[in-house]
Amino acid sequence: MMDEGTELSLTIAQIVQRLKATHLHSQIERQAKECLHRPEIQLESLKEDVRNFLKASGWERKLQNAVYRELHVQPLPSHHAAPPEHAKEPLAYMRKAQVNWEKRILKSLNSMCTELGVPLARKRPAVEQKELANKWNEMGTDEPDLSRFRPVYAPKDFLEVLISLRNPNHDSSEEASAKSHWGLIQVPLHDRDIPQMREAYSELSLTTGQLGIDDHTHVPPDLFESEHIRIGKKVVNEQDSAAAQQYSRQGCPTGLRADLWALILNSTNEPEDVMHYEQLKAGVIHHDLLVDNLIYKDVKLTASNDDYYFVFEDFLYQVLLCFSRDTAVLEHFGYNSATPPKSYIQGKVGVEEFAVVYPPNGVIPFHGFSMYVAPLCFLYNEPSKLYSVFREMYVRYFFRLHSVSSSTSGIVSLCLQFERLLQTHLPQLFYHLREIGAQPLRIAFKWMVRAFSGYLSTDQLLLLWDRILGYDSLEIVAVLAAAVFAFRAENLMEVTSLTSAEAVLADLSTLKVMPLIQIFLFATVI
């Protein structure tokens, strides 16, 4: 282990190194040089005066927000003797499972490519480019023949991979496992019990005001809400990412949510961000990728059939097509257990220097992927802003929902957390469902892999995502999944098959997120 001082200095060096390569660094440098001509800058107190100027003009706050983002996104420096793959995933058996899963995905993609005789990428003819540029804002009206294309994989395929995970060093003999875990996930990862969660999520307690709860016992709801909105406006005016994150733990008011989320994610939408989006758009217009068809197909199968999201079809195509071309996304593979898939230039298969990352962002979309973007369309109607917020949400949170890792926010931990909560606090229900062949995780997995998008009503989903951002963790998703089972426990105890259990939990659109989470965490008898 490194001592705290060494770790801190390494973290600082790493952040300084990363920020030096950003546009913000050159902007601050330019401001510092320009302010030298100002009369209040004295030579004898130069350093102090320049610092005061940057503070007064808001640049110091921008720098603080950038540092705060780095601290949340980048992994902490690992021990100098640790191999580089440890930054991606410390457990060897998890790394191996992820590699095997990636091979399956790539094989599926390549076989589709061969079967259909469709190239992975091609340059569009000039006529097609012009046509696409003209209908950019109404791509939903296009009806390409997608019948031959199929999603590369669906969440249920991924669940089978997680169920088969085993730690080779762990004793999984009958005696050891009989008393430990009845669920499908059989790996020994750390999870929190309810007392630890009560401590971690203290702002969600029954005595604290929340947006998303209609009746406050101590403070009338409208009084709490107006005060909460007043503080929210102040947080937005201060432009402080850390304050915005703390604030969103109690929920974001509808009118301020878009600004607060962008602030937490440090998603600024500066002219260079708009330019970056336009360059990605040009990339879509110039080249056609096989994954474009997978994106079209996914939107048609999911969001287009959803009562809340079908109106955003055009936005979804724009954002997802641009996302697939964005090489800046590749950066997150430094701390993601996954590795971007590679393909070879035609006729050069197997020759390493002709290998290229495909798709350019390294992410192959799966069935339901577009639902990560859909809820954000309610908050942002400017495509470049919507795009930068989605990309930041993806590289912070969503990638963890479809890669095999031991991260506490990773899907394996969420599944285990969900099963343990249910087994500990509703053992009869868990045992009953298990006995009739309706393992709870088989029902809840699809909710968790999408962070409940497409299952809850939009206002409730946004209240849930407020807390994901507020606590910088996806763990609350597993808590909600367990709370839904607890809420429907009485009906579930009556069912006799997986199909009837699924029917009881088929419609979650009427559920209220915050009361469910509060009751489960703070009113459960331990």
Given for the second form:
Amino acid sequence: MMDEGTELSLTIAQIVQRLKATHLHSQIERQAKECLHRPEIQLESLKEDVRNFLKASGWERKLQNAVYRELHVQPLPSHHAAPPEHAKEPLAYMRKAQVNWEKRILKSLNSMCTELGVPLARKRPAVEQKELANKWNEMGTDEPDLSRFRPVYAPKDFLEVLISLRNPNHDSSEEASAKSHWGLIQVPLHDRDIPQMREAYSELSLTTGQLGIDDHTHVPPDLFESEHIRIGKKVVNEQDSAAAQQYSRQGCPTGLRADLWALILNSTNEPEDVMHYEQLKAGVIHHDLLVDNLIYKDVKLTASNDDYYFVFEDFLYQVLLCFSRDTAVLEHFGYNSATPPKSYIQGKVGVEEFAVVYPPNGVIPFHGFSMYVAPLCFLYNEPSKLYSVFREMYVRYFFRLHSVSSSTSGIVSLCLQFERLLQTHLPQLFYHLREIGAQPLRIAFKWMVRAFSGYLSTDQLLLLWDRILGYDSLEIVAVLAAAVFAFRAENLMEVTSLTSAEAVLADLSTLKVMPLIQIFLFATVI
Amino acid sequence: MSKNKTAGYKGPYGYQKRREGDGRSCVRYKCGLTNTIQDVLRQRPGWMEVKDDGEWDFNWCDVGWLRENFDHSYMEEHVRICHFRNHYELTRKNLMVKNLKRYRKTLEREAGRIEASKCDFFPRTFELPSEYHLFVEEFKRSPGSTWIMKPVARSQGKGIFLFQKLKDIMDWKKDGSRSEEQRDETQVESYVAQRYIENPYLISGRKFDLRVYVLVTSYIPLKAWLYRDGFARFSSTRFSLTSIDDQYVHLTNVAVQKTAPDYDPEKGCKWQMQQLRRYLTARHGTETIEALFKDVDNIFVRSLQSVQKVIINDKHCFELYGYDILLDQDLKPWLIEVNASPSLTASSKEDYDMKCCLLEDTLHIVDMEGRLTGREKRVGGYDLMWNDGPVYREDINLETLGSACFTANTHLGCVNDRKKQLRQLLKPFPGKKRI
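Given the form predicted alone above, what does the protein look like in the form predicted in complex with the partner chain?
Now the complete complex, all chains and molecules, led by this one.
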């Protein structure tokens, strides 16, 4: 173990290293140089004066936000001797499972490629390029023949992988008792119990005001809502990431949410961001990728059929097609247990110089992937801004929902957390469902993989994602899943098959998430 | 309240009955339509359908029946019918425009330019062929503009087309592009030519319009209710001025959209009003959108005021209007049309539920059963918008009179917790236990 001092200096060094490469650094440098002309900058107190100027003009705040972002996204250095793969995933058996899963996905992709005779990537002829450029804002009107394409995998395939996870060092034979785990996930990861969560999620307690509860029609607005909105406006004016994150725990007002989320994610829409997006767009126009068809198919099958999101079909293509080509996303594989699939130029398999990451961003979309983007279309209208926010959300949160890892926000932990909460607080229900062959995770998995997108009504979903951002964790998704089962427990006790259990839980569109979560965390008898 | 109010039965909440003998426990109804309204009427406790020529207390008729029978029917005091005799003053495009223009002129004369400008919510419109020359003048004043031609009396988007050159109407006049049914008509049909709104507000490149429901129970004095629910109807294709022949782009009526080649009935080209309001608020902020909805309220009130003196007021009549509103990119709302028979056919389960609630609440307000006092500001999903004067959310009394901030009592696109409100408001139906 390193002592705190070394750890801190290591972290600082790392962050400085990362920020040195960014546009923000050159901007601040330029600002500092230009301010030298100002009368209030004196030679004797140069350092102090420049610092004060940067503070007053808001640049210090921007730097603060950038540092804050780095702290969130980068894992803390564990040990100077730890190999880089430990930053991705410390547990060897998890790494191995992820590698095997990736092999399967890649095999599936390659065989589809061979079967259909479609290349992984192809340069578009000039005529096609021109056509696509003209149709950029209405790609949804295209009706390509997608019948031959299948999604590379669906969430239920991934669930089977998670169910088969075993820790080789764990002797489960010792625990064959009533205390043993009834659920499908059989790995001994750390989970939290309700008293611990009550402390962690104290802002959601019964006595604290919430959007999603205390902004309801019969509650007078001066009790909570008006003041909360006033504070929200102040936070946006101050442009403070950390404050925005703390604020978001009690929910974001509809009119301020877009700004607040962008602030929390430190997602900017500067000219350089717009230019980056335009470059990606140019990439889409020049080359056609096999995964593009997978994206088309996914959007047509999911978002286009959704009452709320069908209208955003074109935005989804504009974001996802660019996302596939964004090599900046490769950065997140430093802390993602997954590794981007590699493809080799024809004839040079195995030769590293001819290896190419495929798709360029290393993320192979699966069935339902477009639902990560769809709710954001409610908040952002400009494609480059929408893209920027989505990308940041992906590299901070969404990637954890479809990779095998031991992270507390990872899907494995969420599943385990869900099952443990259910077993501890609704044992009768869990037992009953198990007996009729309706393991709860089989139903709840699809909700959690998508962070409930497409299952809740949009306003409720956004309130949930407010808290994901506020607490910088996906754990609340597992809590909600358990709370939903608790809410429908009475009906579920009556069912006698998996199909009828699924029917009871088929429609979540009328649920109000915050009361459910609040009651589950703070009103459950322990 | 009036002096001759009987101090009779006070219900559980202290509400007084309006007049003795006014409430009916058995209502005989006639219904000329075969959609959602049938279900609602059938399920109403104590209401029974009468067939053929039986006597009725309540009639939900279509405008055809009204035209043929109204003048020959004698209606007792308690009887109610769902249309005003000359509703077409508001709902026929040419008459509505005429009435609005006249009202605007009066307003300008009496209250000045600024007040009159509050009526500028309908695009420049001319009746053809009578105002043909005025139209040509205006047309020439704005070169390159797009106009839309609409038959005066038809619905569901039939007979509508866009044009940018006078030549297009010349051709049309010569029967060039008219359909069979139009050519068979012996009468010369009236059309209106209206300035097409070329910069509609688009969501994800798609044009949409709003359908809002307004219930009028009396014109003199004017009493109007606004329903909280409604919907936005999307065109199934992206908006572009380059293809003005493509009526699927420009017309957002569901009836037209249903015939479009890529129409997917599962898709549902509709958003609930709440969804739209939330989306707009997220994009533009609360204050801007509150101002927008205030402008929308203004459209309802002014349009009704413009026909107030023309409509034959009859205490037997009430009418449920479907208003079509279009937003432009500057977030200005425009009145496209008012429908006296808004479609009650449901396009989806959600739509069916909404229309059932709308019709149930309409019947609550018509109040054949005599359960209301007449002082309510809200009944189910309806908010009282105008009652011979603006209606405010706040109660006006001596203390609040000096205050300048009164908010209108309208909640379009807001939460509609009607079940709860109705439970608190209404006594149970005669003979039924409160659930």
